[in-house]
Amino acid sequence: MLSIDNVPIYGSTCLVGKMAAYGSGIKRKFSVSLKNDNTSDTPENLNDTSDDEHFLSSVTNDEDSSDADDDHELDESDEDDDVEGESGSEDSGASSLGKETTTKDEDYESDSDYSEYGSEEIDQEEERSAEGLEGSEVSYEDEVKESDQLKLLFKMKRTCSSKIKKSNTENSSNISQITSKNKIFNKERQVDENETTKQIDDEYKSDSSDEEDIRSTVGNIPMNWYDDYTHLGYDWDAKKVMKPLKQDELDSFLKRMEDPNFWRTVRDPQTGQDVVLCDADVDIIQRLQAQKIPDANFDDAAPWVEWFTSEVMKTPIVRVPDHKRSFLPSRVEARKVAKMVHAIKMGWMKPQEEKKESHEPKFFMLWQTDEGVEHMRRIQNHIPAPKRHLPGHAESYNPPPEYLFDKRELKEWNKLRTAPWKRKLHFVPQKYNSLRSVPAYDRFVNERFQRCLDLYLCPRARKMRLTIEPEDLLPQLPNPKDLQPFPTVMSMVYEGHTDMVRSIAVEPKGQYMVSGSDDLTVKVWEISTGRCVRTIPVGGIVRSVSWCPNQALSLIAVAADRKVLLVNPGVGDHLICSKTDSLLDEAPEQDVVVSERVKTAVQWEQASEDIWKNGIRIIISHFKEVRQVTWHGKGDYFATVMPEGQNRSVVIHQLSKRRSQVPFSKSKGLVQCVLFHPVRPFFFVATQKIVRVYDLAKQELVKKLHSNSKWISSIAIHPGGDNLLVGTYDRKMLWFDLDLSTKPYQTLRLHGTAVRGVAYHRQYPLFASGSDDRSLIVCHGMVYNDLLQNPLIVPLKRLSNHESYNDFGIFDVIFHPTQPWVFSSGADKTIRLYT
């Protein structure tokens, strides 16, 4: 870079050029008359040594009209800069460049190209004015024109600048620009960077820790990232948040020792800073610490705010007049009967007797109301007749023609020849020209018979009539707002099976499901994101699955066809699934004989290796077709349903003993499911028509529940274990309470078709259920303590998003364990989400 009395020029071999272009004794004086120049204090002089001084800090002015008049005299310089700066003439000028720049011109002007900046006639015209200037004496006129050539150098030297800053852009081998460029990169990427540290040390000077920090917009990522890099992330404005020094451990000694805040200082991850916390929030950490609510000022003490009424309204469910078995006389009326039927019985009290019909003939008065009877009435209770409405345009002689009949609506009305009640018109719009082409009314005598047989079959009398409305006769229910939360909107499908999905289980921690479906595979589903995480051939129709409740395993139960398959999914806590896979690798000693009954239905096998990297872990074979697995609460007993064997259908299986079971040794008829009760030793046992409860404990029938329906489908209990839902195929859903009868307590039709799934939540009182018909109705169903009080029924919503494929719908319903979320499969191949 060439400096000429401080002011700095880039483009060290343009000027060189353009001064060797003038000749040895005229460099001389070009730098005499640079210092004379300098020296003056003239306004004109004053302007160019300022334009000099900025010419750096603006690059960008190469459209300045200013600088365009010189293009042409840049153009000849930088011709003579060739031919001058090759023959390495003595050069003033060049000689206070430094060896490095001097390198780098020579490098630059042996490989790069003028020809761009002149032409064959400007360098004859050089040519010729140098020449000349060297054979002349200096005079004054010379010394006007070198001041004018001046004016010119430093005209040209602005130009040249701007020419190079737009070279360096189109030819990056222009390396002693380049390096110009990156010293001048490096300290102002100093400055920014001295800077940026300084408007974060201001910025933490006011940080409050109760604000949520939002100085590195980097977001939710480990920031062990960013150890190799000397910041921390990027601010709002995109400049980069600084790591701050670090200090070694005598630093931190001494500054423990010495600052009093040192106890109450944190890292804060984010940005890297130290937090000093205030007294509110050393206050909260210590209430969190001693387990008390954080806000000092909330009275956990205060009076309850009942937001949902417990009183509910006691309206009868259905429209049946209660039975007399069901009225309880008082006390006071007991004693009074008690006292009448003494009295009777000692002879006191006479009742009243009978009278006794005479045989004599009966004779009425027929004319009895022509005596003056019906003409007081008339009178005194006068019945007017019934206004008919006014006549309308269509009963005109000359109706508009949109009135007159055509011959559909003539067709139609001589088609209810049979039921004239039911047309609208009771005769037909005929037009005529004028009222006098108007014949007599055809109907006139027919007419007036009828009428004259109403008044004599039909008299006008005044009854007694009690208008009921279909409204009045419905319960009043509370309004489903009041009842919230319940799923109302569907929030996410499961998209992944290549066949209709039969069932779906859900995590114990509500975390993950699954589905088995008729493609003959098992996936695994993350919940919140709709990720398949896992899919499982199984190499059979998956009728049903089940996962283990228990949550200290990670195991599924899978029915495929005649086998029962328990696999590890391999999703969760990693320690669990090895856990389970300990626990399974090795069966346990058989102490006990199996009987060959037991034998011939079920055997238990361990997992190959070419399928325990599926996650499938022991086989249990059936000999008939598995339709429904279920888990016994514990997660140690899970039963199976073959509905084709007879005595045999029902099999309870032992998995910490890998031992079988048959319960039933007659068939009680067509099994469809089984369900363990969730508190005590039940188990009930579902056929076509009756569900039957046994308590395994006394090994005896405790109850039978009577459907009164043709087929049932699914059951579900309540987890108080008092009410049992029962789905069934023709269209029905039934309530039973187990304290109250063996009779349904209510039975809702609320589906067009079959019903196939149900559910209770574990949590809310809700439950849900799935038919045919596509649709998923959502219920509430509030259960009460107290044994007085009837459950409360109400339907909340109709969810109907499922599309139908071969008269099938929704296959299964299940609720989420701690979310008033519910989950539906369907035959259309995808599995829904409601929320």
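Whichever C-alpha set is largest while still superposing within 1.5 Å between the two forms counts as the rigid core. As the structure is a prediction and not an experimental result, all values here were calculated from the model. Residue numbers count along the first chain shown, from 1. First, how it differs from the form predicted in complex with the partner chain.
For W604, a C-alpha deviation below 2 angstroms is recorded between these two forms after rigid-core alignment. With the core held fixed between these two forms, Q628 has its Cα displaced by under 2 Å. Superposition of the core reveals a Cα shift of 2 Å or more for V241 between these two forms.
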The other form holds:
Amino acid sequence: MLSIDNVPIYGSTCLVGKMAAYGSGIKRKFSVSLKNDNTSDTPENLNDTSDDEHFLSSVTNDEDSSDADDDHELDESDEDDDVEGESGSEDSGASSLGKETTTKDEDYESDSDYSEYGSEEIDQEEERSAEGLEGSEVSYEDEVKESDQLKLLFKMKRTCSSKIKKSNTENSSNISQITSKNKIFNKERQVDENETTKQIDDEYKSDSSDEEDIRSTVGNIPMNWYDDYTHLGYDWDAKKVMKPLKQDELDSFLKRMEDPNFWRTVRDPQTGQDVVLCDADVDIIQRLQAQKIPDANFDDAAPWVEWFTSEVMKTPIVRVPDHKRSFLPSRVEARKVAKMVHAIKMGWMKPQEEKKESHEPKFFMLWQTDEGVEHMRRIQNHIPAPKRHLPGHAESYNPPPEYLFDKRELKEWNKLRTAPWKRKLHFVPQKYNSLRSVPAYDRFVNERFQRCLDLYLCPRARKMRLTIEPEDLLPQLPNPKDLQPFPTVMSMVYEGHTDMVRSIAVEPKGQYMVSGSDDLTVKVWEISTGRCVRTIPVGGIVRSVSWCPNQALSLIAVAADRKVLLVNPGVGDHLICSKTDSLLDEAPEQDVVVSERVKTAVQWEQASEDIWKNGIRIIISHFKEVRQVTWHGKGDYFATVMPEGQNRSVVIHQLSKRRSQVPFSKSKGLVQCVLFHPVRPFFFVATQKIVRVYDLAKQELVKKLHSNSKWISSIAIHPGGDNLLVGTYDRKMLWFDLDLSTKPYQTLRLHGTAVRGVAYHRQYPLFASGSDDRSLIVCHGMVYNDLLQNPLIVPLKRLSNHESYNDFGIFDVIFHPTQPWVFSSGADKTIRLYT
Amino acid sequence: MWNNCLLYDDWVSAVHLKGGWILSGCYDNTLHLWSAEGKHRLTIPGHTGPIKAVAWVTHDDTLATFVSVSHDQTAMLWEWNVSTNAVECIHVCRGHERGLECVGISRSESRMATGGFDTKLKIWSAAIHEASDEGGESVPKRLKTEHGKSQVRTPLMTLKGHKEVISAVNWTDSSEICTASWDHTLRLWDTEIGGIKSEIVGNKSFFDASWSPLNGTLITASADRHVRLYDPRSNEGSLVKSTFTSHTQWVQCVRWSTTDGHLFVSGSYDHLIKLWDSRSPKVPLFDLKGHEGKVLCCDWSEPELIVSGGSDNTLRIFHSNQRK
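Can you switch from the form predicted on its own and show the form predicted in complex with the partner chain instead?
Once more the chain from above appears, this time first in line as the rest of the complex follows.
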């Protein structure tokens, strides 16, 4: 202890402190060495040199004088602090190895926790034991409890890395020192105190650094792992340490009754042996329970030695730089960080996702391949220079013999003299015995030149080529299967006419159909059976028939040559038929003077008796051939078209007043067909190229629809009234959206020849067209109420059942009013129904 | 199976067989009575429009009554004295506003239901001799006196609901009628409350339907080449229990066998009558050939005879060797 009060010692303690931070093994050795120093000194010395007292203070336990050494007993209040090992108490003698660390340097104490190295765990142990035992009154009478507590304590001691170690000095009693020497601890317990002092005189005889129990080599593991085994571990000879036999209740009871040491008997969980604690152990435990410093000799009232001044000095003793915590981030950085945080919050920036580590092995290319595109940082779309081929075996000065040309190959090579680019090799492989004999390369200049050409002629830019598939240009149309129902098969053929059937019309109820033919008759058919119900000879080629849309009338308008006949077919409700007859029986009074212009064009005439019975009620004679007759939706007005009638080609008749008007005074061209608007007072007049829309109420031209075609054949209007379908003789079908424009919204070129008839369905979104190419084409034409959505047109089905006759195919097309059925009349004298 | 051919002057549009007598209706507005052996018994004029459906009401050895419906908007109840071979129109049922299409006799033979192009289903009394004040809709005086000897009868009940032609009427119960219509629906009517019980919506117009009391299912002919089997009792799963596809044209008539719950016949515009087993939807059991025109009507009320009429102006009798 001579040198302790000197500076070198201080240095060494410092060193200890630092070392302790690195490794407990080193720490322990230091502690041992220091202790060794201590032990070499006499305890008297220790005690005398009271200055050194707490510097050296080891938790000593003077067993003999444990009762007597009152000086060493601590105050309860002090002890609390000490046990906690708080830095505030300089006098941390309680921490077992604190002796080395009591440097009293405030900085060191606070900055690093090395003051607690090694002792930390025993502190915990003490705490725990204190916690566990504080509440209960410790009484030795209560032996069972006590022994349990002892067991607990023992266990904790074992699990803690620090161990109580006893060392003996010559004079004094055992000094139990916490040095994690369980082995010694155990041994010592079994022998007499004096004996132990001799036995463990030199603690280096046993390997103090090894914490392993010599009996069991399982190490510091939870012993409950061995619960299911009969053994507890393995000894040094790799033999099983068997569990002791379990005592039954009776045995333990007898033992408790008989054994005076039962209360201090503890089972070592690692060996399973019962161990009787010696007095020293018991004393330590008692001190711990009382929350005193285990070392009875420790004097906590020793005078304070101020090794370092507690005052803050102007210059620091150590040149340790400021701790990182003392740094404040710079404002610039803080602003940058704030910006990034904002960007992340707004979603502009994404925080780097943690890369998932794939467990698959990663491979990296060491070298880039020849084919791979070179990636250059600033040059976008860089085109690398063409690379030269790597030399092969053939280019070797000493190629394998199979690379050398034989005669045939040489001949071939020579033959391609005029077309050297066709050669497989641009040289003849040569063989030399040694590199020395290789002559100068005669093609060097040539090759350099070729290389320059390669580089010079290499493409400088990438040309982006746009490839558009023809399918991409087509609109996306729904599958026709999804647009059911629509006519798909021919279901019925109405046979009976003997010449071309030019026109058909369906009764508004949908039970009957009327057809007009070139055989000078009109036939009425029952739709469902194909039965011709009635045949009415009309005495002229029937060019148009039209069923009166007024369901209170049973009337058909028939255009036969120059006459328009109003025919009562006599089918349907008898009451309506008879009422129609009575209505048409007598002509109403004509109170208006008919102008000469009209009178010369049109004459109304009551049917005579002989044709009355055929159903013909009224004959309206026109001055030219009537091409078309069409009803207004209310069924009172109907219009007739005479294409050759010049400025009187369109006549509007009124049934109730038996009156005719010629609405147009000027001829606008060859009128093809006319049509009434289904809801509004509009009148469509189609000349060869233009469809004119007139407002009948205001008597003015509303719109002119330009068809962009040469000759309009027929028109049909959508039941909604906003869409018009126009068929033309030049094979087109035009869909006009009247709200959209005066140009066709869609032009359907589906037919191969002239389109002769077009029709809309009244309820279903269907329209159809018949053409001279014998085919009837059914299309889906959905009109939306939404003005923003254009009509959807999907061609659905081509039905080619009619036969061609004199290059004529289908003349007229009409839909059933309620069913998704379509009729077509053709030049082959038949009418066909498709469902 | 062999067949017999009875010649007519016009299309045979309706046929019904009972007790060995074949009652048939023709497009020339006449009714014809034949024995099952093919002997012509009577030609009955009376209607002014094509007959669309006929049905025996009662039948015994001496007296028989039957009904015929026509496009002249009337149904006529006739009484036929078998022994004297005299027929008399007892009642003229007036009330439909357009041509009639179908007639159905209730099981109790006291009621009949008719449907037609005026989309209304009318229920009449089918009894020949009954108190005239049985009730029903009031008879206009004009109609009462019009038809000479025969009395005018008015419907007991008019059921509205269909939107298009009622093409078939079947009594499924004493108070339940099943109708098929062109408006793609099959409807079950309750005559006691006078309303629709339930409705089955198909996707094609129905041309005919036949209900079998043996299995309670409904076989339908639509405006396509398929015959479909519906079960009006089930209300879950697909409505169409099976589809019988072999015809190549519209199927115009279907009839269940009255003795076998699995067999039915269908007549089509492809000139064929097919005999089906409801358990084999792909292939019919027999093709009954013979017609040279569209088959318009067929009947299988007697188990050993299948009769059919067509647009080739013939009525054909097919003898089946089916056991009773």
